[in-house]
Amino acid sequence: MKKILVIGAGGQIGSELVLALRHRFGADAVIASDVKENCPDVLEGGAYAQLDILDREKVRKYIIEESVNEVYLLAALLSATAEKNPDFAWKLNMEGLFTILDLAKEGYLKKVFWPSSIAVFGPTTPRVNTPQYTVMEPSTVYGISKQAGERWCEYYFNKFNVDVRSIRYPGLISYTSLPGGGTTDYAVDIFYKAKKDGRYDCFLSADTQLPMMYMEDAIRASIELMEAPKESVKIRSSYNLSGCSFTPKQIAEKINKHLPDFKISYSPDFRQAIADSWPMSIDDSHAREDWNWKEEFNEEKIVEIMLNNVNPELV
């Protein structure tokens, strides 16, 4: 029987896990965990534990009596936040990783999703349709880990045949929940100054091109990557995916063919030395071809769908 618990599932993308999952699977096959003492509202519908992911004891413990047998592991600090708490941030992302593949190495997890991210890549990467093999110099703690983090996934699966599966996450787009501390927030909290105020202060420049994917993508993405066959997971550090790229002007001239009064300024701040160091565009044909990954968000609809259905009371 499939029992998934996934972990940091208060934050952007885990909520939004949970529930896919929960639709798929069934609400008893899902458990949703968070540091957070309360579950989170949208959450109620099925199980709920809190779990510090650096309470290593308590983390298995609660993993081998519920007989847990996949986990989605995304409790991190984020690119922006990071660099605020470059010490806690590298404990956090890292410790808590090296917890769950001890326990799949132990044979207590049949399957693990660790999400890597394109913060993966640094300033000497080749920044147009980045490659699925290249130069890989991260310049901020959070890509930092993640590269890290690559390695590890990629020797436990070599060394221990851990059956890890991951995915470089672009920027995710979504009107469930509010940004989380990365460098491409702007392409969220964009739509939310839209509606409110009728402008925004980007702290990006005008042209800063990032790849980005709207969030129903990026879940459906790792839960196909999950369900893929063993044989068909060729890539055990981390998925190159892809879904749209755009920069503030470009996202801001298709918001105003919607609200045409809205305006937009620039006032780049220290995430701007952050998003220069990262690709302008993804290739992910190894996603392609080997699980058949396809998206199904363009820009166009990614507008429609938020300006639709962001709350501007929320901020």
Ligand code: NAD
Second form
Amino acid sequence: MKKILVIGAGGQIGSELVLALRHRFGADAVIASDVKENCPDVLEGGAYAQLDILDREKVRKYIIEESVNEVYLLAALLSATAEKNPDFAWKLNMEGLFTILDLAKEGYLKKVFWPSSIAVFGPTTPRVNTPQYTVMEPSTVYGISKQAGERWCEYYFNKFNVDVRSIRYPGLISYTSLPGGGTTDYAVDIFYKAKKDGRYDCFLSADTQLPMMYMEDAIRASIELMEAPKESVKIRSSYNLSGCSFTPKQIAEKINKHLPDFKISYSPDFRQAIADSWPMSIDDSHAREDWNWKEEFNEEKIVEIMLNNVNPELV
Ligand code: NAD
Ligand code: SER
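Since the structure above is the form predicted on its own, I would like to see how the form predicted in complex with the ligand looks, so please show that one next.
Below: every chain and molecule of the assembly, starting with the one above.
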């Protein structure tokens, strides 16, 4: 029987992933957990455990005693927050991964999902249609931690047969929960500000093109990868995954079709250098070939859904 633990469930991805997993496998099969003391309202339909992934012994005890056999490990500091606190970002992003990989190595976990990011690429990577296998010299602490994590995932698979699966998520766009401190957060913020103030001052320049994806696609991809037959999962570092790619100027133009008075201005900050080191678009042909990945949401659909659903009171 499946017993899934989602660690970092209170964040942008976790709060939607837990609901999707409960819908698919039943509420009893999915435990949400986070360092936050109280269960986020949206996750109240099932079990919640307050767990700090850095408390290795407590996490081990919980997983063993509750007979958890699958983990989705989402707890991490994202790119912009990590640059402000590099030591802690390295600690959080790496130590938690080892705790979970070791439990899988010891046979307690059958499968592990751990997300990587487009941040594994760097300024020397080809930026257009970035291939799965290419130069990878990340220049952020976040990117370095994700690249190291990918290497360790592949190592644990090769040496210890740990069934770990991973996706290099692009920037994720959603309206149920606010993003947690990334460089791609502008592509969520813009919708809140468009509805609330009719204007948005963007922290990236007009023509900064980045890969993006609607959350529903990202959640579906994660579950499809986890449910794919083991032999289909040929990449054990992390899969490139593509949804769409756009610039702040292009997304503002699409918003203008719905809100003609909306205005955007640009005040690039430290996040511009991060964005400039990342791909503009992604080649995800391996994910398409190995486990039949296909995105469903393009920019037009995303803009329409976001404008219809964001609650401007949240910001
Ligand atoms: P988020 O910041 O929104 O959520 C992270 C959650 O982890 C938060 O609820 C936080 O309380 C929790 N957490 C923090 N420290 C913890 C600890 N010590 N123990 C337990 N929980 C802790 O992040 P997210 O956007 O949901 O991202 C989840 C994962 O996906 C991360 O690994 C991130 O790097 C990756 N990712 C996200 C994106 C994106 O656009 N959102 C893109 C690429 C990769
Ligand atoms: N959305 C993430 C970030 O900007 C990409 O990993 O940090």
